[in-house]
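As a starting point, one isolated chain is supplied in structure tokens, in the form predicted alone.
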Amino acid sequence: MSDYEHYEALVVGAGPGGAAAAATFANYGIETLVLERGAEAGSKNVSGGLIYAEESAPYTIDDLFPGFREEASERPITKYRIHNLAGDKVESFDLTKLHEHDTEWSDSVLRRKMDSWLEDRVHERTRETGGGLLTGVHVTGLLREEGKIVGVETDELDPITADVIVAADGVNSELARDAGLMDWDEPEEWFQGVKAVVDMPNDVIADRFDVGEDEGAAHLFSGDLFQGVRGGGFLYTNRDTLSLGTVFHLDSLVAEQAEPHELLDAMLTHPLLAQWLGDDYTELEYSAKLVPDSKKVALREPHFGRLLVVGDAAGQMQAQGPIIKGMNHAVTAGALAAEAYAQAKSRNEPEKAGTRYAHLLRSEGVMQKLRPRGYEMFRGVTEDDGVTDIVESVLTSFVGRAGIRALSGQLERLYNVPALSSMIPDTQTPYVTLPTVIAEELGTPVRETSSVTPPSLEERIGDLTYDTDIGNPHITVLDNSWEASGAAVAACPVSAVDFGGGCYREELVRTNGSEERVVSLDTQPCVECGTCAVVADTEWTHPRGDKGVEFKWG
């Protein structure tokens, strides 16, 4: 083996999954180096976000990091509601029972605050075993010798070798792609999340949401306010801010040619939210990210050679209707990956760490949550186009509407059944048509009037912090024809049709009397979400360490 710097364990990414892996390695006395590409952990990360501690989970974040809830999270979420919308009519259901199923606790978090707190603890604990944590290091790919994975390569450092490598480098994982475990071929396998962090004093939150000091609220939104795009919106209370955002199936976003910032604005300006947002709306940060649909992409065997993949990098994001859990699964997976290596090493079989890790994911019930059997059994029927057309036709008919009215006393109970949520098909029906019909038939009109004026896309981009890597664009358009890459103009969260200040722009090129519609790219405003890697013909990597966008809130 080449004479490179060597560690027993190497963790790429210092989010919750990477932190959990590093802490567990340290607990076993294993020398561990953690590499984080941001200037500080959390500066590249975005989440909705709620973090859960599940009663059935073998590891939780507060078990691994004592004091987490007191020092790193925002508010315990004690109220959980979903709002079905049709125009100005709303019918709301209390989903607290669903929210509390298998839940020890759930807190709202902001990633910059949370991840930077974890970074300090990880650095301290890994130093005790001879390792440490380095920020500003972009891991570009895997190092191989004689065809076998032996380490990683970076932009900033010489290659580093390790006996085991944990890829916790997020949804746009370059390591998972390099190993051939993940790809970006199918838009229907991904969601796109767009988020605004909004300033609101603690006492105002308490008054408007009717919550105490150690209470918080989560609200979900679905129905006809999102231009027919499959997905919905969320609002979470933090300590002295709000997290508001939208999450949509990427294939639906492209099919409807909808612009993410406009869909977010449609929610922010809906009269239902006036009671919470008031007339003093101040947006602190705009951000976006891709979200894997675990039902379709969660890796059953998230390993290859010495590489073990955890969290979003392994597709471990559970987004099943109103069940939205990701960070807790990353924590469990990270800890299980480290445990699997430690156990395999103790048996003098370190090469079996990957298969042991996959076994632990199954035996601890993680894979059943990520890839529920009910969905896999019935999706061939429930997502069939012909069946969907029939369901949509019946639901919107006089008979279907009468059925909704007849079930009015049972709908809230049905929405709280975890097994039903896990089987929700990825069709228009549960995300758009059903909530719209529920609101039309059972809802009451909202009397408030919204006075919210969201910032323009130009203002949102202008308020973000960038350290542009001049001369080193991290995205290259391979085919700039409209047919190959035009979808990015609308789907990119910092681009828009007829907006010249975003990443992707439409251009007309005239040559010899003919006219061609093409796209051009400017990576400076990029928020590194990865959308264009899926919907356009590009070569996509992360920027070099410390470069690109830096999120202050996440």
Given for the second form:
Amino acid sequence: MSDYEHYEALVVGAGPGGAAAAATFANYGIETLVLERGAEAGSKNVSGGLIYAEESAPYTIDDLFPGFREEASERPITKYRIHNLAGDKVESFDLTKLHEHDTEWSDSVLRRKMDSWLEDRVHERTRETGGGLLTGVHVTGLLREEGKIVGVETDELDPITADVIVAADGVNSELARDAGLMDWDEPEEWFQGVKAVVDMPNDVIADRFDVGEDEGAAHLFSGDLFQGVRGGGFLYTNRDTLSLGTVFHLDSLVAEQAEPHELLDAMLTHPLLAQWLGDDYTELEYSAKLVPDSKKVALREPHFGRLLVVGDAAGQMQAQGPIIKGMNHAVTAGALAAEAYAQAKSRNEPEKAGTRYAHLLRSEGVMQKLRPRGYEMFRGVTEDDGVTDIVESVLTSFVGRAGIRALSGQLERLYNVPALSSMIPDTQTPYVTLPTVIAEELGTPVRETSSVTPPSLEERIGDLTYDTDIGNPHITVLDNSWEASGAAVAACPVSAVDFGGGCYREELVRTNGSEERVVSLDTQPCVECGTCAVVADTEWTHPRGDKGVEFKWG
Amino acid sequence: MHTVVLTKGVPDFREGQVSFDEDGHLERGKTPTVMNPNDQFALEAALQTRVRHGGNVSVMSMGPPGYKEVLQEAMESVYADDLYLVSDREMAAADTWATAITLSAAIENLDEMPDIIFAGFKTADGETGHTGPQANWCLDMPLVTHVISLDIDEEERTLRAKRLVEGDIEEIETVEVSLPAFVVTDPEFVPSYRSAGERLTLKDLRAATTERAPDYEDYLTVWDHADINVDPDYIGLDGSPTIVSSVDPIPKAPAEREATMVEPEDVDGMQEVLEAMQSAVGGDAAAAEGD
Ligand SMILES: Cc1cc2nc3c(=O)[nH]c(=O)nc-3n(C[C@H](O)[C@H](O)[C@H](O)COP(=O)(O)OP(=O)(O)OC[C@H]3O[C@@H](n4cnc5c(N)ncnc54)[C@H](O)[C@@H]3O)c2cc1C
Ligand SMILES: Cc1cc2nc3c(=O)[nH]c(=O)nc-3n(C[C@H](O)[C@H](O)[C@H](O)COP(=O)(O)OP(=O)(O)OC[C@H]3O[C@@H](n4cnc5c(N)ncnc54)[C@H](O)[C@@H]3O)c2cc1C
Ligand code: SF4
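Can I have the other form now, the form predicted together with the partner chain, not the form predicted alone?
What follows is the entire complex, opening with the chain shown before.
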């Protein structure tokens, strides 16, 4: 083998998945190098985010990183409610039981703070093994020798080889794609998350949400406020900020040609939120990122040769009804991948690390959560267009409405059944129709009016920090025809139809009397969400290390 | 590898820091002293050498006791093992020649002769760029100036450097010299760390520096002229052949000028611009238009 720089284990990405993998390797005394593209871990990351420690999980973040809850997270979430909205009518259910199911604890987090805290610990522990953690290094792809994966290539460093490589590089994993494990072709397989972090003093939070120092609230929103796009909104309390955001099925967003920032604004300005947001709305940060739907993309065999793929990179992001569980699974998978390698090595068969890892994911019950059997079994029926149409028309009919009224005492309990929520079909019904009908039939009108004026897209972009890689755009449009790439103009969270300051723009090109509708791209305002990798025809990569957007909150 | 970096304190010329009196003279008392910005590149070069080849870095300055903080700044910005301040009333008012004699004597006074001495390119106040080369004239090592990158072969004890010819970024030559050598870094110098191991070492060094910089005085040695064995006649004002006869302010451009904006599409307007330019340089607009 050529004389490349070599480490025993190489971890790409310092999110929760990468941090867990690296800490576990270090626990086994394995020399580990971690490469992260951001200037600091967390500067590229966005989450809702409630991190769960599941009772059934073999590894949780505080097992691996003592002191995590005290130093890196925001608040324990002790109240969990969902609000079904129709016009100004609201019917709310308490979902604390569902939230507490299989939950040892659940805290709200902000990713810049959380990941940078993890970064220090990971560096310290991997340094003792002879490796360490480096930021500002963008891994561009796999290094192969004689067709076999042996290491990685980067923008900043000479190629590096390793005995085991853990791809924890998140959604839009360049490594998973390079290995042929993931493609970015189907919008059905992804959600798009958009988020705003809002300033709010600790005592105001205590007052408006009725929570003590070690308590926090989560509020979820669904119904008719999102222009029929499948998905919902969330509001989580942090220590002295709020996290508000939306998560929508990407295919639905594209089909409705909805503008993500407008959907977020629809929630922010809804009268129900006036009681919490008051009249002093100060937005600190606007951000976005794709979210994989594990039900459809979680890799059953997330490995290839020496490469083990964990977390979002392997599609391990579970939407359990309204509850979003990505970070916890990334932690578990990261630790299991490292454990699998250590076990395989001790049996003198390190080449079996990948299959061992996949085996552990199954035997520890992770796979069953990511790809629930119930969903797989019923999907054929519940997502069948004909069946959906019937359900929709019954539900909205007199009979359906009467049924909802009859069920009124039971609905809250049904919403709290974990098995049901993990089987929710991917149709209009659970996201839009059912909540709307519930609110129409059972809801009471909200009295408050909203005085929130969210910033414009231009202001939001203006408030973000960028280190632009001038002359070296990280995304190029391969086919700029409207048919191939036009969807990005609306779907890109920092672009909009009739807005000139975003990434994607519509342009009319006149040639010899005929007019062609095309798109143009300027990556300067890009928040690296990954949407256009899926909905447009692009050559998509992340920017070089340290370059691009820098989130302060995440 | 043992390297020495020469650095000087200069007035902080940044907006909001620097202060001038009514006659346009610098008010030194009111202007903070900072490390000469160009010396950052010399420090980076020394750091790169240490990261790649191990050893230690010493930072040295000749100047008043207030330069201690400049040395602290140098230690904070890159790792430095020890600091030397050459300071004494006899050294005051030195020109570049006397400064060079003092610095070279101090270098020779070190326990061990360094492998490389780094100096910056020009200070923000004196701006002669003489001090480095003159100091080396006394030390008599191979000298490479305008260095933008360097590679060292420890076994062969050679240094290979890329340098700008005549300070021109368009023209780069590679030279090889034997060690010990004297290197003047160009502001275009870019350190390069292409291996993870180097970057990890760099991280270790930065962490260690952050820890020791507050106690920089523990690593500081102060020498006067007797310590470095120089004759007071050859240093400071007495040793300076340069005589400053007078200092004249650079005349300022008139604050208010008249401007007429002309759009490039405006043909008549552009013609007027052309005529105005021709008359300014004494040409003939009509002739220029002719062909
Ligand atoms: C709006 C929104 C709300 C969400 N809400 C929740 C929630 O409430 N609870 C929950 O558990 N999950 C939530 N998620 C999902 C969760 O954020 C992810 O599942 C989780 O972050 C995945 O962790 P990871 O370690 O796999 O990847 P990431 O956290 O994305 O980390 C990947 C890391 O790799 C780095 N990287 C990427 N590419 C490269 C490269 N080529 N070279 C070097 N470094 C690279 C990145 O900079 C990043 O630091 C939400 C997501 C979004 C967008
Ligand atoms: C014409 C003239 C007259 C002067 N007269 C006086 C005077 O009367 N009184 C007075 O106080 N000063 C005087 N000076 C300033 C003094 O000579 C210079 O500041 C000093 O010699 C350094 O020269 P420089 O600033 O041009 O540095 P340069 O030669 O431009 O510096 C190049 C590099 O040399 C190194 N270096 C320079 N000076 C030092 C130092 N002191 N310690 C360590 N490293 C150093 C640094 O690495 C620096 O980047 C005069 C300067 C000139 C040009
Ligand atoms: S350009 Fe693409 S990756 Fe960047 S913000 Fe827009 S959709 Fe997301």
